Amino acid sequence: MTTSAQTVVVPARARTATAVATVRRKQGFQHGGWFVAPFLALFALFVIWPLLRGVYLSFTDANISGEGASFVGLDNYREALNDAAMWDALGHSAYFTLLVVPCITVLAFLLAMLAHNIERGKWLWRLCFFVPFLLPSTVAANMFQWLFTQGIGLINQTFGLDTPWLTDKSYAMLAIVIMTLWWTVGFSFLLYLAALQGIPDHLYEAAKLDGANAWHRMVHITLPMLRNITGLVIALQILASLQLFDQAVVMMDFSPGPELSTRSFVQYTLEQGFTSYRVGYASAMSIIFFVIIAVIALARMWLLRNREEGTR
């Protein structure tokens, strides 16, 4: 008798607990939904709607006035894929990315190691390395435009050079790369510094007891422990560098640079939309660029997932 009664009571309690948990989850979702609603509304208004609108315009011959647009199907995409100027602009963006990403990754790591291991004035070093990142892009670009100006620029005068940094296609992109390194290295530096502070000290202490020198500790402890953050830094820098626009436009006085050598994909897209007034064609180029960025992001996620599964 007692055993059968217990078997009846236990399932009843379990069902009651499950029902209570379900009600609480629903109530939590209802209350939490009100907090999430403003973000979702803004996200839909400023991200989802422009994206959908851009996709629609890419299939039309819309101009900047938005009137008299007609459906043209895939004509804009065909023209873009056969546009030599678009591929040249994409090549400039890719070239800039290839120069910036390795340099900024290595430089950020070295600066983070310096700021992490230095004994005196840690806060000052960290401040100096990070503050440039807080500057607006136009301010940083104007500063380096003056520094690189031929004849009166501080860089040429300091090193006794007469290099036409901003007027020669051989140096123009290099000048933008140098400016970008100084301006944006602080963000990657901060990521590396936070990751370094998360490495347990006992790993280094054990390595010292085993006779490992500073180089061996960095190669066998620091770098492996920073593998994930390095992948994140590289991915973020690739996505940011491909979207080159602000610094190139400002440093080149709102021109595509000497012999179009610094015209990026984003700049060419804006020229088509706001100078040639071909909004439909510019929208198609934007969608193509969006697909490229999405493929790179998804490839990074796939590689990261496979590496995590391989280490299990």
Contents of the next structure:
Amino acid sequence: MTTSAQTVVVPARARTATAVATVRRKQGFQHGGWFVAPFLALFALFVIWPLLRGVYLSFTDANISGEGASFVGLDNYREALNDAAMWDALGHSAYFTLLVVPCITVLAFLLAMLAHNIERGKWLWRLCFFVPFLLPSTVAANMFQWLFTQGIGLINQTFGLDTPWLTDKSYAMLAIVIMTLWWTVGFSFLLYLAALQGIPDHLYEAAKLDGANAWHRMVHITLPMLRNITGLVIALQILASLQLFDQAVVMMDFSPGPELSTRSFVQYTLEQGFTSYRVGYASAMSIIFFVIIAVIALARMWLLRNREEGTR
Amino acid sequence: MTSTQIRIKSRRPWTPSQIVLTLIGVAVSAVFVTPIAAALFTSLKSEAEAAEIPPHWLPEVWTTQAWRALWETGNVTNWFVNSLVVSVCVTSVVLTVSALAGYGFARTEFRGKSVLMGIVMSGLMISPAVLGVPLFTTVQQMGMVDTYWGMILPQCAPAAMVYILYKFFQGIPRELEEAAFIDGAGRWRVFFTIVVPLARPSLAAVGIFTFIASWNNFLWPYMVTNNPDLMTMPNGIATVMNSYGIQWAQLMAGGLMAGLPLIIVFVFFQRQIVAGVAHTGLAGQ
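I have the form predicted on its own already, so could you send the form predicted in complex with the partner chain?
Starting with the chain above, the whole complex follows.
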């Protein structure tokens, strides 16, 4: 489009532009498909096909071997929607998400502001805040399991408490949330840090000349410039948090937690599939979960579109 | 000589606000490093001392017993090699296919492109956690349970990476490619000699994050392998070690061994990682 506009203004380039258009059409048609083919093959095999298969299995009473499955219609879905344990597990995942997402967003922002504004030792702050994210979830979870264990744990020892973090249902999820904040905030921190570095200095200089103080500069420049990245951080964190599994399972010694209080949706699905061998039922739950996530993603898109229209 | 002088000049003096911020930074960093330090100290205790009540931070008797015990069982080396094979394969495949696909979607035309792009974007919502059971039965059907293939291939179709590179390739000026086309270069030649070199920081970021994700992936290898000989580092440590009753000193030593390679990589490449994040447009500019 830009080329054709130029053609009008600069006739000397007209010939080039037509040549480009021809080349573009030819080359594109010949090779475009081959660029995306390898990815699409993998994607079809390991994303689309399992999704379709999941839909099919969810209408059957398949077990783990996949043999002798018969069609049961909507029975699995009916059972899942009436399954109190499923709603509990979904509630735990949602509760975890509600606790983690706002905390991580605020914490990541504050850490990034700190690391961005200290003039010395930038590499050290980056390293310290990001390093937990480099640990495998199981390792980070094992560390906190040990720190939280009553008796031998250093957390109670250091703060002079005797809290049954891992064995009481009112603390178990909180322990997992604390561990998750420590372990994953580094990733969002890095996104914020990169975004802060991308804000042009002249904006701040101009504001200073106009007499804006640090607070004004923060509210009128930094926060608006970070709006996109905040949206991204929140979206990524919601998706990641709803998929809670690793840390909860490891911290609770591969159990569903005290009085099932930390059993997440993913954990319950896998239990049904791999422990109770109810692949059909587990597939129905997977599809329900997929629909929930899709609804959230669509709601986000819709909100974004409305906001864009609002600002125009 | 001149360079040292310039460096000294460019250092700004300590202002009160910088001192306060630095102190806050030190305090917050201490909070972040403490659990890792605690794990390190625990790994240097004897098993008996690690389970002592009340606990204490520093070992009374420093010993490398836990590290040696882990080493001697031989499993850890095995897991390490498995992790390395899986992560290196996943990273190379992901980099190749997502760079090609990102470019294909951003800069070429073919029938059904927008529909396919829409389908790929909906894949952002699907992970092994969401579709674990059906994905497992699919992989089982292909006969890839308890194989390297089964661990590697399902991790190789991340829509997110395609999206990141797609966004980046869209930002490359078309004129660069067009000049080459007119000189007679084909699509592939343009891709490898012009586009890929330009994309190096983005590819580095995608590669590093894929490597981190794959090295640390627990759920998928956990579902697809039962064979302890095929386990990756995070799985071996979490599942096998716990089943023998928890030996805290060994567990911490193993955990640090699993975490160390990535920490070393990050120490060396952190500048490129931050630059890569900014460059890919992940940061939203």
